[in-house]
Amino acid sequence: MTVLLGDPVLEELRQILGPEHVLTGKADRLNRARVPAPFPVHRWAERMPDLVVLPASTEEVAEVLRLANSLRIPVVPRDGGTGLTDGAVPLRGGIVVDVKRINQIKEIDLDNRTCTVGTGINALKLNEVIARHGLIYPDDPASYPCSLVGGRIGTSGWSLIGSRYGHTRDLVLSFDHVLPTGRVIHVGDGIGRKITKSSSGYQLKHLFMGHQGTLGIATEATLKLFPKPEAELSPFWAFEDYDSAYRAVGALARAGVATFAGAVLFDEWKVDYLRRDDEAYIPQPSSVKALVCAAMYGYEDEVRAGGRRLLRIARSLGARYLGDEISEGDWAARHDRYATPLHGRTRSGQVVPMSWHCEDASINYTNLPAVRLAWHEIADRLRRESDVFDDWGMFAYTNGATGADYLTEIDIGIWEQRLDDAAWEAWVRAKRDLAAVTLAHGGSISACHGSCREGEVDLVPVELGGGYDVMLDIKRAIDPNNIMNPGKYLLDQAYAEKS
């Protein structure tokens, strides 16, 4: 339900943030009603909120919510609204808060390598700091330029390097998280801002780790740091068919060599899209049919040991090396691709402007090749009903040095002019399928964006079983009016049952 907020709400959101931060036009709501995921553009209005407000502290945050509370409005915080997944979407009008103020750097603790930074700030402007102290802080996403430490939090995020150095949840060592009533708590790994273990009570840092801003906002957080790495070596080679390459990025993430930050394969679909509509891609030959990149961070005389292990590695399983130029050309340009102009192609070949929807899961490495097949028959499926879709391919990044299991995603562009009911329908139902072959393929629906678009959130209780009620249970208790984002995660459900 939207809400329509009056007068007096208005006044005091000022009174409490100052008038230039509470946002009423048409533009400063419309550029914070979606994320890059592909969007439902032909009923934009049902996904408006009704204002926007900029605190600068948690204590602004906290009166927000508790004011939201006191009159059941709704409330969706949003960070770098870089998010694939819609938790920054509103979906019952309301309150966004933009928590990019919330940017400071608070303290850099040398002797602890920890630092304490407001949830407004990203890891690329943090790490031009911390570069000067000889310092990194290692969580690398492909938004990395763009996403916010807030919204890591929020999705549990997966980082590029996250074999080498963790991801979002063992990187962020604890944070400030206001509640829907405004209560101010502190979680984290132990009882303090900078201890790594305890085993003092419930372990609740995970618990406000992706819950997507249902249960409530973090504004603060501390945050391990790492010696920044003395050397790169990111290893291109090119295939000519997926089952060598899935070989070897398998036998590479096994290898067990200490610098391995990560690696990611590319299966022939996104080749094909790669060589045809990426302009930063160098063009390979048509005989390659798979690519495997390899990355390693450390000191530069055991970076260089292991990168020799890893070519033999590679060579030995039918790798052809792309050269130095090639390979840190495209590792460099990781992050790029995140922001790479979109355009996809209709069955005739002809190019039109195209969003981009990423589907993943996480995957064992033995049920790759399994679910590769299957993703890509559903994807066929949907080219075959509508010019409004495109397959942009596959692509799988090991999750820990172990290579278990790996953060796998297929891509798909999707003309947003052209979708109607009809084929926004469709595309659900591909995603509801997608997630039906995770789940029976013994994965989980998502490794780093979250499972909350319609489609994949209908298999959520299906993944979680009892848990799932335990799940609605916390919703309920620690938000008791359902203020934060809802509609999200199917938790309406909460509130259904105690009624």
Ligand SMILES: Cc1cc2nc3c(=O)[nH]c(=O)nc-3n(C[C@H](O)[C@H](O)[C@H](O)COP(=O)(O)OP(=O)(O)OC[C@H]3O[C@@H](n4cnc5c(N)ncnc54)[C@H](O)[C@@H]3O)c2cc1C
Second form
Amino acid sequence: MTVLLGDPVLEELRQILGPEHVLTGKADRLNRARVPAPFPVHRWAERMPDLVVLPASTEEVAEVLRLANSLRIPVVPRDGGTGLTDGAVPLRGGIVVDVKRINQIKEIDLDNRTCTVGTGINALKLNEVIARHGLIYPDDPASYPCSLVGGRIGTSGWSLIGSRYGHTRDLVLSFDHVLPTGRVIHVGDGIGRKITKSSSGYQLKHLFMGHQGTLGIATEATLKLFPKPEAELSPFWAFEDYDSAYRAVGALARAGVATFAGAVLFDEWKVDYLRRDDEAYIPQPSSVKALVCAAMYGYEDEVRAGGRRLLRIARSLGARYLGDEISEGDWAARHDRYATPLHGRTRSGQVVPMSWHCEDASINYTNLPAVRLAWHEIADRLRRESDVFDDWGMFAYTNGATGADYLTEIDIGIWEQRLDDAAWEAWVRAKRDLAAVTLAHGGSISACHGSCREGEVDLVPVELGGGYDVMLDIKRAIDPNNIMNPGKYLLDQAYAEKS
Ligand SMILES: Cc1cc2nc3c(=O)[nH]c(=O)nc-3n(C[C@H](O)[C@H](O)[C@H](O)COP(=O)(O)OP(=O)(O)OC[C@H]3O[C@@H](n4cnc5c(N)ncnc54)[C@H](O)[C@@H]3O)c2cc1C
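Please supply the coordinates for the form predicted in complex with the named molecule, as a counterpart to the form predicted alone shown previously.
Time for the whole complex; same chain goes first.
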């Protein structure tokens, strides 16, 4: 689709939304084409929408989709644009639906402890309001200040304090969802908005969560609230080797302490990387090779008692507590850890501006050590091939209080301005290899961002097996004209089969 000034589509959209909410300028379009995931700078123009619309309600979104469906125009939903797997990047031009104007808090229900919001709001803004009622909405990604509720639904996001409160899929009770045909449905348990458990029918809430905008657009969501925690404790420990830290993080997660919200394991590559410029929080003795941080939330009495138990467990496994100041500072920095554009180093140690890129997977505790070594080998290979890449180390976050699976993330610095076609190909190959290691160890290619980016996406059918064929059937049934985010998750195959 290429829209020309005076085009009837433009005119119709202006009628639906008001002229000021239909954007055609190059800067407006480019600003909504990019996400933080790296892509060769010389190819940015390949991923530009034809226009951007800013609807203010579910009805306006429905009218836009109805029009796009009748004319077969691609539509890409966009919330904060912080997604790391290219989900909000338009691959086929068309219309970007930016939902940031749908950001009202419609209801705060203190008795049922829920709130209903437009999906263009984020947890930071919401929490500023509900804190006045002594409540919290605890979806807490590292992108907390800038990702929005709709994008969290679109990716089925991971919360860093999910062991205590659950992840996006647990915290969003129900939502209005606009189908690609423009029909509006409400998905969630029960007939009301606030039921948390029902066994009637199919679990549509989960179908319409994490689909990366390929099945429609979420516009209004009802969220679960919790009492605002009275106390927070985030002890941080140093270890002389990875294996001890690994044993300790497993023991902390398995201890069954009710206020436990999560633990993070940093490996030696990560410790080295953080040491480069961030001496305030990272202990300097070179004997420190790994770090573990735990977080607890709840009432003062519970947190203090639970904390004593965790400190005892860590000490018994060789941990050195780093003190209150470092502990509190590091956990508080969880939302701004990635604002580090000058952390890149060439092989000779020269500082260069690199963008952060991460590959994430869900890995069982028992497979973490093997996956870690295999992933670093892939990063090493890249680094030997080209100065465009730098290994920024690995994190592993616990998932459930059982400590069974971990969000495992390798961070790679990429000198994006130097990302020519050859380096891009090497990177795509590496992503495919990282995903293959995950599958070989029984994991899932993504635990939070989704997996629709070049390279890794090739292995999604392998991960899902027969489930991927069902995914093709569902896509074709719900989006008969393939207007929703076409090209993502290789779902075009659904339509090739049909003809
Ligand atoms: C510094 C940083 C740290 C991060 N840390 C985390 C983390 O800890 N945990 C985590 O889960 N993620 C993390 N992410 C990734 C990202 O923030 C999440 O994927 C987030 O859920 C995306 O939200 P968004 O509002 O930015 O969505 P967008 O990037 O705008 O969209 C993401 C996907 O959802 C689709 N979508 C957007 N809006 C809607 C809608 N209303 N209805 C249906 N589909 C929609 C889009 O088409 C796209 O496919 C991080 C990203 C950054 C940059």
